[in-house]
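Only one chain is given next, in structure tokens, and it is the form predicted alone.
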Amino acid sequence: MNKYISRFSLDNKTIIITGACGLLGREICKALAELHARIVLADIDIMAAEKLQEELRDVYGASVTAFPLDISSEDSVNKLVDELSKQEVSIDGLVNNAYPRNITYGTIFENITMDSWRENIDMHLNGYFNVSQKIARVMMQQRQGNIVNITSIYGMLGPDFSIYEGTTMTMPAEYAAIKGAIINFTRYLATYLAAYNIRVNCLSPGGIFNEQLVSFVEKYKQRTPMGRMGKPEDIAGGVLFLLSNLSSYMTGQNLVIDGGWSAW
């Protein structure tokens, strides 16, 4: 009778989220705490991490834990495996949702200096490695497991740079470069580590409205066939279905969620 409702329960799965406090972050959280999940807040800023920890406590009365996490360093990383595994947590899924960039990111094309270029793919691309590589490590113990990588349109899609005229922005060419590789780098895991039960997808948003300028905005809608920019919880609802059972036969795909974007 509740067999669909079964299969979509994260009853008690320990599920790490890195950079939790971000836009999107906060978000999946916030889901994963409304489905009864044992939360796992991975941020590089752990004051911020407490903070979430303190209201996803107070208001869904969810099991959390923040851990300081910079997804660039090993020992970092092993820091958070070696604490879970002292508390006898199971692993049952990762989302890489971390997004580091220095302080030249959104540079336009021609003036990239190659340290820049390297400096991002290492903090960004080499992190997803990094913890993919440590926590699945633990998943192929365990023979089971299921990863979530955040990935974009933009690393599927060649940009439209008209809705960027007239303001600073830009979309920087190191994303697409790092998104690109992290989605071809998903289907990689998903058929190296599917003999062990693990399961790895990723998701490609669309643009996330978060403030940006009218103009900006306006341009979004009209190039987009649901006519607006997505919104966080658009994509939590994308994450929880990849986190569950109801997708227990899907794992090297990319699910898009970018209200038509990419169906022009």
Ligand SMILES: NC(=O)c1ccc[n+]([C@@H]2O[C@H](COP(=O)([O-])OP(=O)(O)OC[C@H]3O[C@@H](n4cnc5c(N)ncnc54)[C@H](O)[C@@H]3O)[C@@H](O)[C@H]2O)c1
Second form
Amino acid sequence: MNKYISRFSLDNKTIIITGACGLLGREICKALAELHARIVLADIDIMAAEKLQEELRDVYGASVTAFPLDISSEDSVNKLVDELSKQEVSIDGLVNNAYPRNITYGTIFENITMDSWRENIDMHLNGYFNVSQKIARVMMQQRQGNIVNITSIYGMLGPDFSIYEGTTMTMPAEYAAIKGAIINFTRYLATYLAAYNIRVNCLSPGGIFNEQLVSFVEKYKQRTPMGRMGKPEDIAGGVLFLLSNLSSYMTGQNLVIDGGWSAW
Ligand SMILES: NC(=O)c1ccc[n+]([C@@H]2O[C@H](COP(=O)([O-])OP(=O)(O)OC[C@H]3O[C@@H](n4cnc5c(N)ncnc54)[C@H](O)[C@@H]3O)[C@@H](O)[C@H]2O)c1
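Switch from the form predicted alone to the form predicted together with this ligand and give that structure.
Full assembly next; the chain just shown is listed first.
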């Protein structure tokens, strides 16, 4: 009875989410709150994190703690780990979702400086390594855990630049390198950590609607078999699936949620 409902349960599971206050992070937190997970809301923007903490407590009665976290800093991640260990909290899940970028991020390919390239790789790719390694050490001791890396269809495919025509938007070259690397890092971690009962998967969203220019949105819709951009809840559903036991035999995989964009 209710075998699948119990497999879907995240009741009292402690889940860390990085970049929790952004477009996707907020929705993932709300989804986790509905399923009664204990949320560790980690973001570099501590004021936003504290505000979201209050909102989740008020609206959902959620068990949630806000932590200031810079994913690119070893000290910052060590502090988070120390704090959770002091509270004797076992870490059931980690969602690597933060989206750090420097001030020149978004420069067209031929104008990216080497310093800027290095800085973005350091903040984002190396940040995902930093958090994954330190949290995985705890999970290895626990002999259980679940890591979900938020990647992107642009870590799998080259962009269709025609959708940016007539706008100042582009798809940054660093992003392709960073997200592609995280997709394969996910596979490495999955095979390395399987012996410790730790699953590692990634989730690659397509473009999410966020009040972009109408001309861009129209082109995006036309290019997408489902005829629309993604919504944060489309992605949150996939995160719940990967974190729960509904996906118990799944590791090292890339769950693509893109309205069919990559099916062409
Ligand atoms: N929005 C999209 O269309 C889309 C599409 C595909 C993939 N993604 C991926 O989804 C994830 C979330 O994207 P989003 O659109 O919600 O981003 P967002 O910019 O809305 O939010 C990012 C969050 O990360 C936090 N952050 C930035 N630097 C940080 C750091 N060093 N340490 C900790 N937190 C930090 C920010 O404060 C912010 O709350 C990212 O990994 C992104 O690449 C987004």
